[in-house]
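Here we start with a single chain on its own, the form predicted on its own, put down as structure tokens.
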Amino acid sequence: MIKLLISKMIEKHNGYEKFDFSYLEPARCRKSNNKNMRLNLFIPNVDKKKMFGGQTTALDFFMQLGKSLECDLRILSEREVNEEIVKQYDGYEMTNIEQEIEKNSICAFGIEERKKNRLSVREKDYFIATYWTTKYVLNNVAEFQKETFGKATDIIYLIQDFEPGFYRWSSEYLLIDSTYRTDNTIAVFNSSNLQNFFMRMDYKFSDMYCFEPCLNSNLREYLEKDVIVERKKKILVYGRPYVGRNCFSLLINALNQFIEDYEFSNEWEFVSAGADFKDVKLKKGKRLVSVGKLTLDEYAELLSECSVGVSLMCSPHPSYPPLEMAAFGMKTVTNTFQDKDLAAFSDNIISVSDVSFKGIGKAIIQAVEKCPEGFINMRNSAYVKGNAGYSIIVDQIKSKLMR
């Protein structure tokens, strides 16, 4: 999504970059007289087949909170909504943003919809923002509530990374920063690591809650089947060339360092999951083979057969892949970031503070040499059992909203 946004935003004009911020088109609103409480999720994409981990987390969080509140539910999507997509959601009906219905609804809420139609807004509409653009647009809705009903409801901001870091120091950096500095914002952080980072940055919110990541339920079911798969001499990397924070160029050079420095590197294969790209030539005739974005079943099988994982993240958020790799028993190499250190998460994780070609390459050698010690899957931890998830904060947020 970020790649698409950037390609749309940047236009060369007289030698400098001209930025188009039409994707931040503010919502036009209309008053609804419906007195029922409604929980709204504003998310970039509602097609479950195209969701990455963060979007799945946002949807699960919304569903759990909505079930606890026992209120009306509405999902707003920045991207296209059609009948086939809505079939993925039991009990939901496709509507436009002006309609008021008794059923739970899914609406397209992109640029054109915001230009043409007015969002129906209730006095007791609560909104969950899931990405900085969604929070920026929802600020306008909060202003409408205050003008119309005398008071705006708190916006729940699901923060899953430090998003200014997705861009260089720039206009976008400051725009994203502004979304962390508005009134009546309930911050919900995906991991204590991330919350601690924000606290050090001195951001202030009306309330703050935090949950720790937990293993995807489909992956957990596969793990609990005790499927016996022969481990192969394969190194699995989380490769996303178009996402800067996953440090793809550093990753490729670290693999080449491993190939040069490890005596038996010719025995190992290299495979990448996460995004589609052309296979990459490595040193000594080796190749990094991309399998793209897999189904969860395919991903679970790959996690079960690979021996070593490498997943880098230039961000205070721990990210999902290294945790998943470690849970499936892979010896996993990842990096530290400021005070983020995943070494305590599992004995399967090698956390590297010397994040250089040599440093990562050396850690991959350590992981390869630890493989003969055996593969121990994580089954009894809070992460695998799901006890670390957001369910523990749902009741707290419910109490806050029901006051």
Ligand code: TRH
Given for the second form:
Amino acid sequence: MIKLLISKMIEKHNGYEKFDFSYLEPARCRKSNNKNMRLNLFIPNVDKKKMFGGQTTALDFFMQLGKSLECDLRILSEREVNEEIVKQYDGYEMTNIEQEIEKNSICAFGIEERKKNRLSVREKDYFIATYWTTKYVLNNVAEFQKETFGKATDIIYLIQDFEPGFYRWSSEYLLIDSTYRTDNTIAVFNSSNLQNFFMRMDYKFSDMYCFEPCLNSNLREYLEKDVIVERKKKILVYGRPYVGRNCFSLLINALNQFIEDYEFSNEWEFVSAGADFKDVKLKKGKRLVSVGKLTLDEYAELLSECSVGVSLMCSPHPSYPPLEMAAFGMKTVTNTFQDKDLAAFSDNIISVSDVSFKGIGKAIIQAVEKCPEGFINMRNSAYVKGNAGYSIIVDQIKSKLMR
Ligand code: TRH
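Structure of the form predicted in complex with 2'-deoxy-thymidine-beta-L-rhamnose (previous: the form predicted on its own):
Entire complex below, previous chain first.
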């Protein structure tokens, strides 16, 4: 059986065998004589309709840095690009990676394109990698620039999580780790929690910047309207069964623990947003109703009418949902992780260090019992008010690149 499995994963080449890592197919490059500066974003997906928190942040960061640099812009996507998707981007045109055009461009840069075509590279091309595979693929661009122009530009690596943690200890773990150990890399961390974690792991970068998460602008607009909605006895959970770091199994068992241990639990309803799955039957006839991934407006409405939130994250990054739940005034249960502790973010957060079924269940009881104290939204906090952290580092990176 194991023999069969391995033989399926191994590719036969002329006279040798190797494992299929085609998604890491390196970028092949060709020289461009264009002297203008260009900022490139390499991102797994460009379709805004399919973006979650991390990709939206990457795009926003790129747009702000690009605006500040006043240079040409190019977006490279690991997944499909088509005319419909490109319409989502004002002033951009779809091109091939070999082409040079006057306008800002969006190109597919997946496995097939990398095999078929060579990426046009300028002397003053700067790249932002946004996920470990994008960094891995771009690694040899700097070498090409050195050979062709005598000098390479630094790669900006937007690090939004400790990605080896998405896998077990394995080949992938080490391959991702290798992306944090290359020269000429400027690390930009999403949150100081994450940066501190990397520092404790002793990674070294040629330069480092960090910004704190801020509230998504659609959610901010909703919050600023100050819509008064009556809070219901509803517990909203961030439920993503297929994303390990959101700890779905722990979450479900903790809900059962709460139902078991809290004398008035029959008065409460349970709803899950974030991903589609079949409703889960809980203890005492209760159900966790899944509403799937909502639009941001629908999500804002739910955040306004639920009283308690539970959002778990096994990672040094805070993740967005617990911050959003707290910003909308919900009593929010989340876990600590090593030195991550979101208690200081808001009084609405109940930060649990005993991350067991019992520990989380107990915190949910505390949360429901705190509800009569009232619901305070954080509309005036720095997190809601905007992107100050962002703007500061954009200016700092600009002066570094212009030097
Ligand atoms: O992109 P994500 O998977 O988040 C990532 C990870 O947490 C990651 O490890 C970290 O690197 C990075 O963010 C910074 O998804 P995330 O952040 O969990 O997505 C939350 C966003 O999705 C949130 O800002 C609002 C939006 N959202 C919806 O649009 N609809 C919904 O129903 C829900 C629940 C959220």
